[in-house]
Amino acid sequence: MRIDVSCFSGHYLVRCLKEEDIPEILELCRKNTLFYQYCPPFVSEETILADMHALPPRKEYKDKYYLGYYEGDRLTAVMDLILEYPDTQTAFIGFFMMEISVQKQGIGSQIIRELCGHLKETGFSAVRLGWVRGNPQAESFWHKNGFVETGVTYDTENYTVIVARKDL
C-alpha cells in the first residue's frame, strides 16, 4: 500500500526525507540532549543513515515513510512510520522528534491528531509505537494523545522498550 504523505497534515508541508536531509535532521535531533539520554547512541549521520534504512522483520522498503513535517522552509519535526506492521490494520511509528524550539506547545500533539485522523480514513484501525522506559517526556507526550501500554516491553542493549498502542 502506498499512500499520499501530503495528506497527514494541513498544517505542514509533510515529504518523505532523502540522504541528502540528514544535515537538516542531524541538527534537529542533536538538540534534543534529553531524548539520548534514555535512548543511547548520540544522533550522527550514521544513526540517522542507518534509522532510514531500518525495518523491522516482514517489512520491504515500499511500506516505510521517514517523513519530514516542515512550516515553510524549517524542519519542524521527523517521524518514521511504516504501515501494516505489526499487522495489516495497524501503523507503526518507529520515532518521532520535534524541533526543541516547538516543543510544549501543542504542535507534536496535532501533527499526531492529523495523522491518527488519516491514517483511520485511509482504513486503518490502530497506531503503535514505543518509549524507552523512563523517559518522563515520551511517556507524559504519548500518554496526552491517547496511547496506552499494551503489557509488552522488550530490552536492548541499552533500554528497555515499552510498546503502546492507540485504537483509531
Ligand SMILES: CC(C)(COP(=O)(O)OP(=O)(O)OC[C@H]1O[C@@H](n2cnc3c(N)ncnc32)[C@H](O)[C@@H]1OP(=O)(O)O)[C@@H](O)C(=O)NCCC(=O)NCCS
Contents of the next structure:
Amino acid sequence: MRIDVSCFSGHYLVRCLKEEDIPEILELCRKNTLFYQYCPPFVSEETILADMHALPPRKEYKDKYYLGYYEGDRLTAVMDLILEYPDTQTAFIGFFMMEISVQKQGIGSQIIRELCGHLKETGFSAVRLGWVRGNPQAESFWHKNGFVETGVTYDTENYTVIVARKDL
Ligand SMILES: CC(C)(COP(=O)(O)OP(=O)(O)OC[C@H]1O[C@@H](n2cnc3c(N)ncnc32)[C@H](O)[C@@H]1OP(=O)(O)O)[C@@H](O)C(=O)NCCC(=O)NCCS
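Having displayed the form predicted on its own, please output the structure of the form predicted together with the ligand.
Below, the chain from earlier opens the complete complex, with every other chain and molecule after it.
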C-alpha cells in the first residue's frame, strides 16, 4: 500500500526526505541533545543516511516513509514511518523529532493526532513505537498522546527499548 503523505497535515507541507536534505535534518537533530544521551550514538550525516535506509525485518522500501514536515521552507519535524509493521493493521513510528525552537507548543502532539486520524481513515487499527527506558521527554510525550506500554521490551548494547502502542 502507498499512501499520500501530503494529507498527513493540514498545516505543514509533508514530503519524503532525500539524501540532499541530510544537512538540514542534521541541523534539526543535533540540537536535541537529550534524545542522544539516552539513544547514542550522537547524530551525524552517516547515522541519518543509515536511518533513511533502515528497515525492520522482512519489510521493503515501499512501506517506508522517512518524512519531513515543513513550515514554508523550514524543516519542523522528521518522522520515520513504516506501514504494516509488525502486522498489516499496524503502522510503526521508528523516529519522531521536532525542531527544538518550536517544542512545548503542542505542535508535536498535533502532528501525531493528525497522523493517527489519517491512518485510521486509511484502515489501520493501531500505531506502535518504542522509546528508550528512562528518557523522560519521550515517555511523557507518548503517554500524553495516548500510547501505552505493551509489556514488550528489548535490549540493545547501550539501552533498553520500551514498546508501546495506541489503538486507533
Ligand atoms: C518529544 C517531542 C517530539 C515533543 O514535541 P513537542 O512539540 O514539544 O510536543 P508537545 O508540545 O505536543 O508536547 C509536549 C509534551 O512532551 C513532553 N515533554 C517535552 N519536553 C519534556 C521534557 N524536557 N521532560 C519531560 N517531558 C517533556 C511532555 O509530556 C510535554 O507535555 P506538557 O507540556 O504538558 O508537559 C520533542 O520534544 C522532541 O523532538 N524530542 C526529541 C526526540 C524525541 O524524544 N522523540 C520521541 C521519541 S522517538
